[in-house]
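Here you get one chain, nothing else, as C-alpha cells; it is the form predicted alone.
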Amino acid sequence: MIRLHTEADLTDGAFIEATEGQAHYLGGVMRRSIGDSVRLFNGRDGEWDGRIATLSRGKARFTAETQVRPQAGDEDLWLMFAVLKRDTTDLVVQKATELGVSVLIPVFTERTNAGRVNLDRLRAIAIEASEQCERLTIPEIRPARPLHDTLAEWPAGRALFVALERADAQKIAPASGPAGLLIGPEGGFGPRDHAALDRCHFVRPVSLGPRILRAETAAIAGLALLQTSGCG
C-alpha cells in the first residue's frame, strides 16, 4: 500500500491535491492509475484509505474514503544533534523519523565542520521516512543555530541526556518525564562546549557503551535505548 502525506484536511469525501512529485511518483515509478488505492495522512486527521481520482503529467488529485486510523500521539522525545556532512545528516533524520522523535534540533558546536541546513530537504526525507514506517507525524525540524544559544531556550523541566565519549558517565536509565538526547560531532565535543553543558542543571551525562561509535550510530543507539528505558 502507498501511504502518502499530504497538508490537506482529511474527511469524507474530501478531495486531496497531489503534489507535483506524488503525482510522478505514482505514475511514473509505480505505474498506478486512476481508482487505484491509496494511504493517506496529515498529521492531524488519522489515516485514510483514499482513491486516485486524476492522475495526468505532473497532476493528481485523490479521494478520501475511509478513516483506518485514528490520530495518535508522538512520544516526547526530543533529538539535537551536531550537524554533520549531508548525508550523515540525512541518515540521522530519517532513523530518528522512524524511531518516533517528535522534534529534530541540529546545532553547531565548537567542532561542527558543516557550515548549512536545508530544511527543505530534511523536512522532505521525514516525510519519506514517516511515510515508509506508517508513522502518523512528521517530526518537527528547527533551525540550526549554535549550541550555547539552543541550551540557552531549552525547556527546564525537560531533561537533555548527553552522550559522551571516553567518560564515566551512568548508562541511560528510565525518565520520569518529558526528555532528549544530545549527539556530538565526529571528534567529540569540545572545551567551549563542555563549559556550555556543565551550566546546564538539565543536563545528564550519558554512556552508550565502552566503543567509540560513530555520531550517527550514537544517535540511532541512543534513541533505542531511552525508549527502552522508557522515556516519553
Given for the second form:
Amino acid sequence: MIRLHTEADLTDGAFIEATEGQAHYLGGVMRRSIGDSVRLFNGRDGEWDGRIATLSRGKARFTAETQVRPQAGDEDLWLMFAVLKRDTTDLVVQKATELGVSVLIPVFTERTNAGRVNLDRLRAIAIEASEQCERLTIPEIRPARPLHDTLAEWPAGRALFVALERADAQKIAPASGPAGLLIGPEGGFGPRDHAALDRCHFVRPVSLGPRILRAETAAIAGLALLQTSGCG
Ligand code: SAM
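Output the form predicted together with ligand SAM next; the form predicted alone has already been displayed.
Starting with the chain above, the whole complex follows.
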C-alpha cells in the first residue's frame, strides 16, 4: 500500500493535487495507473483510502474516498540533538520520526563541527519516514540554533533528559510529565555547554549505560528507553 502525505484537507470525495515528486514516484517509479489505490494523510484528518484520479506527464490528482483511521493524538516527546554530519543528522531525523518524536530541535554546541542545516531536506526525510512507518503526523523540525538560546526558551514544566557519558548519572527513568531528550555531538559537550546545562533547573542528567555510544545510537537508544518508561 502506498501511503502519501498531503497538505490538502481530506474529506469525502475531495480532489487532491499530488506534488511533482509524488506524481513521478507513482508513475515513473511504482508504475501505478489511474484507478489504483493510495492511502492519504495530512496530520489533521486521519488516514484515508483514495485513488489516483489523473496521472500524466509528471502531474497527478487523487480522490479521497473513505476515512480508514481517525486522527490520533500525537505523542509528546521532543528530541534536541547536536547537529552532526549530514548523513548522520538524516539518520537521526528518520529514526526519531519512526520512534514518535513530536518536535525535533537541532542545536549548535561548543564542539558541533557542522555548519548548516537544510530544513527542507530534513522535513522531506521526516515525511518519507512518516509515510513508511504508518504515522499520522509529521514531526515539527525547528531551525537549528545555539544550545544556549534553546535552553533559554525551554518551556516551563517540561523535563529535559540530558544524555551524559562517563557521568555518575541515573539511568533514564519514567517522566511524570512532558519531556525532551538532549544528545550531544561526537566530541561530547564542552565546558560552556556543561555550564549552561548546570544552570537549568529542568535538566535531568541521564546515563545510557557504560559504553560510549555514537551520537545517533545514543539518540535511538535514549528515545526507545524514554518510550518504554512511559513518557513517549
Ligand atoms: N567524544 C565523547 C567521549 O569520548 O567522551 C563521546 C561523545 S558521544 C559519541 C556523543 C553523545 O552521545 C554524547 O554527548 C552523549 O549525549 C551521548 N552518549 C553516548 N554514550 C552515552 C552514554 N553511555 N550515556 C549517556 N549518553 C551517551
